[in-house]
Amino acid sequence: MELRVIGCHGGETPKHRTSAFILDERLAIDAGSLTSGLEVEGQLKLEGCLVSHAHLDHIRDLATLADNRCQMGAPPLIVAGTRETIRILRQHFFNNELWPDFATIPTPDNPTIRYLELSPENPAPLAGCNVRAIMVSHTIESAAFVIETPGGAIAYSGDTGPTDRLWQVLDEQPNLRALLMEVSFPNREQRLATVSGHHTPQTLRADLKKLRRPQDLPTLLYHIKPVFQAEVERECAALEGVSLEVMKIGDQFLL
């Protein structure tokens, strides 16, 4: 499996970008920065998007991504959530109001996106992947995502707090390479993460210790707010017994 990252902050600079990760050139995981971080070729590849939830940060290029491919003739993009996120995206985003309905352009037999509904814990079809939604905790219904490939899994938190069923699900994973892992605010920011649905350095490292083996799952973290880039990396460089590393834009993992 090939990992690239195209944003990986919890918010945006002009050096920073929010979340979005493209699998094996086929499956985009998150669309913050899909167009504004990967070249319209690259665009034109993919086969899926997995929306984990519907805050703007992760879903804020399918709607230029959506423009591009129409104009370019692609194929439908099967973009990829629980029912609830599902919802927001086609009643408050893709409205024909703050954006056209991609869902029925060109025409509705033949449309620039189409969407797909992720029943939690249940295996789906997508994009050459079998994925799987676990709810997560945050301010609305978010999900994490286990993506099984021909050669292994890895799996995606999205935005959480402190959460229980992932690390039951991680923990039964066979073959699992990485967790892409959220944290977002330094400790001293605790209620400010706590009131967001966020982690910080040591609620993370509390919520990895539900695992049987945190130091054997190398964990790749995303979602740091920019103003807290350098506090939040040196406590989590701090911590022991987990196996961490801060992803960067332009990151690629052969995993």
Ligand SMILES: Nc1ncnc2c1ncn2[C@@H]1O[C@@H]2COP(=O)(O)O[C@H]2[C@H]1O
Contents of the next structure:
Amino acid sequence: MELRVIGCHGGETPKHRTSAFILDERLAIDAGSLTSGLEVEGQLKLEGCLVSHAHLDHIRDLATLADNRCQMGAPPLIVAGTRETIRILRQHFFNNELWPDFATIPTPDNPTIRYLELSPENPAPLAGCNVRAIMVSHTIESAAFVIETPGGAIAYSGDTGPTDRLWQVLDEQPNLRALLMEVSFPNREQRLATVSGHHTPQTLRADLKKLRRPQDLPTLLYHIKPVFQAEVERECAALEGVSLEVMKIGDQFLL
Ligand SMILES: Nc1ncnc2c1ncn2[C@@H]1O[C@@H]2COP(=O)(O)O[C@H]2[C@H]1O
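Since the structure above is the form predicted alone, I would like to see how the form predicted together with the named molecule looks, so please show that one next.
Now the complete complex, all chains and molecules, led by this one.
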């Protein structure tokens, strides 16, 4: 399993890109920087895109991705998420006002994107994988995904603060190679993290400790706010009993 990091930050500057990852060149996980960080050739290879939640920093490049793929006559891209996420995409994003409705363009029978509604906890096939949504805890509906491939499984959490169900599911998941996990603010910004539904290093550690053996799960961190990058990295490096690595743009992991 090859994981590519296209964007892994909770904000944007010329050196920071919003969340987007690619598994085995076929499956995108969130779409924050899928066109700003990926050449057209890579954009064309995608078969599906998992969308954890509908906040702009996780969906915005779906707009330019759809436009590019439509012009190239690409097959429909499967955009998968939970019911509320798909509703927001339809109603507020691809709504023929903010952006054209690429679920009916160029034709309703052969559109640029097709939506796949994921029912929480129920696996569905997508881009050669089996994907399962698990609800996490953010300011709007947000999901984690367990993604099973023939070569093993990974998990990805969308934006979340402290949550419970995810850790039970991961404890039971065989062949789990890694967890891609959010951490956003430093400990001194705990109030902001709490109101905006995010982790600080201290709440992240407390949540990971809900696993039976957190030290055995490689935990790849993303979504640090650019303004706080160095401080959050320092605080994460000081955490014990967990196995953390902060992801960087351009990282490639063979899992
Ligand atoms: N109450 C708040 N006060 C300040 N910033 C906020 C508040 N709620 C949300 N935000 C910011 O808005 C951002 C929206 O995307 P995120 O959830 O990644 O992170 C959120 C915070 O950085």
